[in-house]
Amino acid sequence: MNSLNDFFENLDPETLDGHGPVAMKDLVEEDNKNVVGTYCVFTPYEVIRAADAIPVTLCSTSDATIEDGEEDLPRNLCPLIKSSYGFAITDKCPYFHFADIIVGETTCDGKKKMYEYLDDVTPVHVMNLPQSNDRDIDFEIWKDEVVLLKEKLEAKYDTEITKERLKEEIENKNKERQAIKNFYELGKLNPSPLYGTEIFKVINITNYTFDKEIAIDRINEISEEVLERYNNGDKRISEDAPRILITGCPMGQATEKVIKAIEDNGGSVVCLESCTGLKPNDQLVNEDIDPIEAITEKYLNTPCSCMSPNDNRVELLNRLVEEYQVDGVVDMILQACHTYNVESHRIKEELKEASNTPYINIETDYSQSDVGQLETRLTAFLEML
C-alpha cells in the first residue's frame, strides 16, 4: 500500500471523471445544461438545482487578473473582488464563459457595486441581503429574496421549481454536505492524518465535480482510504504539533500561502472554518419543513462578518476549538475586508474568555511579496503555543 503522501500526490483533478472545465463544456454542449454562476455562499445551491441548472463558483483567488480588474476598480478594493471582477472581462474563469446568469448577495459595499459593473458583461440577479439575522423581519426578507431568485430562474429558463423538486435538491444537497464534513472531521484526530493543503485540495475537488453522485462517492472514499491508512500506522504529523484553526476572510489559491507558511514551520491546520472551508457544510438545511422556510434558514444563519450583530461565527469558533483541540487561532484577512478587520478584536476576546485559546490575525493579499514576513509572523506564534 502506497503512504498518504503518494496518495495526495498522484490525486490529480485534471484526470477526475466529472471534474473541472472540461466536464461543464460537455454538459453546456453535449447536455445542454444551463449555468448559474455564483460567488458567496449564501446563495441557495438548492434552487438552482431545482430550476435544472448547474450552480458553479465563478474564480476569485488569483492575482493574475488584479491588474485587469484595477482598470476600473479602485486599487485599494479587497482582492478577492478586484480578482472576480478581472476573470469576468478577461474570460479567464472558463466557468463564467458558461455561465448564463450570475447571482450575487450583497455581503459588503464593494461587491454590490462591482455587481453594477459585471452586469454589463452576463447579466446579474443581485439577493439583497439583510444585515442581521436575528428579528423576524429579517427571516421575512430573506425568505421575499428567495421567492425572488426562484421565479427569477423560473422565467429565465421557462421551467416551473416544484416543492417537490426543491425537498428533492435538499437532500442532494445534504447529502453532499454531510460527506464533505465526514472527511473534515477526519482532522479531529490527533495528530491529524491530513495536512491543510490537503483539506482544501479534496475540497474543491468536491465543489468542482457537477455530478453530484460521483462527488459524493469519492470524498467518501477518499474518506475511509485516509482513515484506514492512518489506523495502519501512516501517521505523517507530529503529536506535538501545534493544532490550528484558520477562520477569516474566504482562501484559495493565492492565499493557500497562509496554510503553507503555518505547516512549513512546524504547525497543523486541523480546520478551515472560512466560508471556503467547514462555513458551509456545518450545518444542513431541515428537510421536514417547508422547502423555501428551512433554505431560508440555513442561509440567513451562516456565521458571516457581514452580519451584525455576529454571535453564530462566535459560536462556531468556540465549538471548533473543543472539538478539534485546537492550540492557536489564525485570523486571515484580506486587505481592505473591514468587516472582517472589525471584528477580529471581537474575535480575539471572545476566544480568550471562553478557552484562553491563543490568537494572531495577518492581513494579506493576493500577491506573494509577503510570504517572508507571513513566515515571521507565524512562527513566532507557534513558537509560543
The other form holds:
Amino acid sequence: MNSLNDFFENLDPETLDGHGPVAMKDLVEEDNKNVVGTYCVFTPYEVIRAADAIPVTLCSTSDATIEDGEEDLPRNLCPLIKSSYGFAITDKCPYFHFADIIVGETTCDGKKKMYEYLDDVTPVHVMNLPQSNDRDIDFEIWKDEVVLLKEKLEAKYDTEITKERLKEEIENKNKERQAIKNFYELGKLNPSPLYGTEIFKVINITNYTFDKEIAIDRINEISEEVLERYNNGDKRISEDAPRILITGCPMGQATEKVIKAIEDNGGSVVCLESCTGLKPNDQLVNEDIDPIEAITEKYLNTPCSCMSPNDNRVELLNRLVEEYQVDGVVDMILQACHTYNVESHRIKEELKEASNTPYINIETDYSQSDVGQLETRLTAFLEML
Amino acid sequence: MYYIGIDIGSTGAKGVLYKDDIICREIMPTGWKPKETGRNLYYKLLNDSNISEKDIENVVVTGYGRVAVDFADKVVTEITCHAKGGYYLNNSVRTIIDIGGQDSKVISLDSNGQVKDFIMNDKCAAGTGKFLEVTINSLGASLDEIDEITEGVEPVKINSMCTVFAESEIISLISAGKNKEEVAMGVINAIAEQGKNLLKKIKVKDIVLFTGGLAKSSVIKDTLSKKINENIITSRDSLYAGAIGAAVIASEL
Ligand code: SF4
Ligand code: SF4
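Could you switch over to the form predicted in complex with its partner chain, since the one displayed so far is the form predicted on its own?
The complete assembly is shown below, putting the previous chain first.
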C-alpha cells in the first residue's frame, strides 16, 4: 500500500472529476447553468443553489493581478481585495468570467467600496450586513437581506425559490459541511495524520467541485483512506511537534507560505480556523425551523472580525484550542486588514486568560519576498513552545 | 570538549568558542557569501585558540545566514539565541532589546531564561543599524564618533523613519542651517523612539539588556532608557549575545 505522502501527492486537482474551471465551463455551456460569484462566507449559499445556480468563490489568493488592481485601487489596501479586483478587470479568473452576477456583503470598508467599481464589470448585488449580531434588530435586518437576495435571484433567473427547495439545499449543504468537518477533525488526533497543507488542499478541492455528490463522496473516501492508513501505523508527524492552529484572514495559494513555514520548521498545523478552512463549516444550518430564519441565523453568526463585538470568534478559538490540543496560535493577517489587525490584541489577551496559549500575529501579503522573515518569526515561535 | 556558536547577521558575523566560559570571540563582515563567512569564522576561532576540529563537540548557527551554513549540528533562530545569550550574560535579565543591522527585536524572558514572547520590527530598515549608518554617513560622520559628537546636544526632529526619505530630510535640515551634531542627535532620538514603540508592544520588565551592534553606543542606550523610564544595561559582550546563546545551546545538545 502506498504511503499517505504518496496518496496526497497523487491527489492532483487538475485530474479530478467535476472539479475546477473545466467543470464549470461544462456546467455553463452544456447544462446551461447560471453562475453566481461570491466573495465571503456570509453569502447564503443555499439561496443561490435553490435558484438552481452555481455559487463560486472568487476570493483571489494570488499576487498575479495586484498591479492591475492598483490601477484603480490604492496601494495600501488588503491584497485580497486588490487581487480579486485585478482578476475581475483583466478577465483572468475563469470563475469570474462565467459569473453573471456577484453577491457581496458590506463586510470591511475596502471590500464594500471595491464592489462599487466591480459593478461596472459584472453586476454586484450587495447585501447590507449588520456590524453586530447580538441584537434582535441585527437578525431582522439580515433576514430582510436574505429575502431581498432571494427575490433578486428569482427575478433574474425567472424562477421561484420555494421553501421546499431551500430545505433541500440546506440538507445538501449540511451534508457537505459535515463531510468537510469529518475530514478536518482528523486533525484532533495526536499526532495529527494530516499536514496543514493537505487539509488546505482537500478543503479547496471540495469547494471547487461543483457536483456536490462527487465532492462529498470524494472527501469521505479521503477521510476513510487517511484514517485507515493512520491506524495501520502510517504516522508521519512526530508526537513532539508543537500543534498549531492558524486563524485570521482567509488563506490562499499565496499565503500557503505561512503553513509551509510552520511545517518546514517542525510544527504541525492541526487546525485552519479561517474562512478558507473551518469557519464556514463549524455550524450547520438548523433543519428544523423556517429555512429563511435558519439561514439568517447561521450566516449572521459567522465569527468574522468585521463584527463588533466579535465574541463568537473568541469562543470558537477557545473551544478549538481545547479540542485540538493546540500548543500555539498563529494569526495570519493580511496587510491593511484593519479589522483583523485591531482584533489581534484582544485575541492574544483572551487566549492568555483562558488557557495561557501562546499567540503570534504574522502580517503578510501575497508576495513571496517575506518568506525568510516569516520563517524566522515562526521558527522562533515554535522554539518558544 | 569545546562548543561553537556562530551568529551570521546581515552585516556582521560573530563567533564564540565556549567551554564553561567564553574562550574566544571573533567578528567579521558577513559579505555576500554567508556560507563561506561562516566557515572562515569557524576556522578563525580554532586557529586563534589553538585547538583542532576534533575538540569541537557541537556547533550551533543562528542569524539570518543560518540556513546557508552546512556544518551546523543545529540551526536555531536568533530570537532563541539572543534570549539564551542575554540570560547567560546576566540571569536577572527579563527583557532584551536587540537592534541589529536590518531588524530589531524585543524579547521577553521568564525567570528561567525561556522566551515568553517576542516581537520583531517590520520589513523595512527603519530604526535599525542600517538606518543609522546611512543617515550618519550622509552627515559626513562615522558610527564610531556618534557618542562623542552628540554629547549634550539637543536633537532636531526627524520625521521620516524610512531610510530613503530620512536621507533627503537630513540634507534639507543641513541646508536650512542645522548643524551636524543636532541632526545626528535627531537621528538617534528617532531610533530610540522606534525602539520604544517596539518595547511598548511587550510588557517591559526589569532588567532590560541592550544587545546588537548599536549597544556599544552609550548615547543610544541613554536616550532609550530615558524614553522608557527603565534602566537599560549593556554588556561588553552585547554584540556577541546571539553567538554566545548559540554556543550555550551547543553545550546543552
Ligand atoms: S474574513 Fe470576514 S469578510 Fe473576509 S471572507 Fe471571511 S467572513 Fe468574509
Ligand atoms: S482580509 Fe480583511 S481587509 Fe481583506 S477583505 Fe477580508 S476583512 Fe477585508
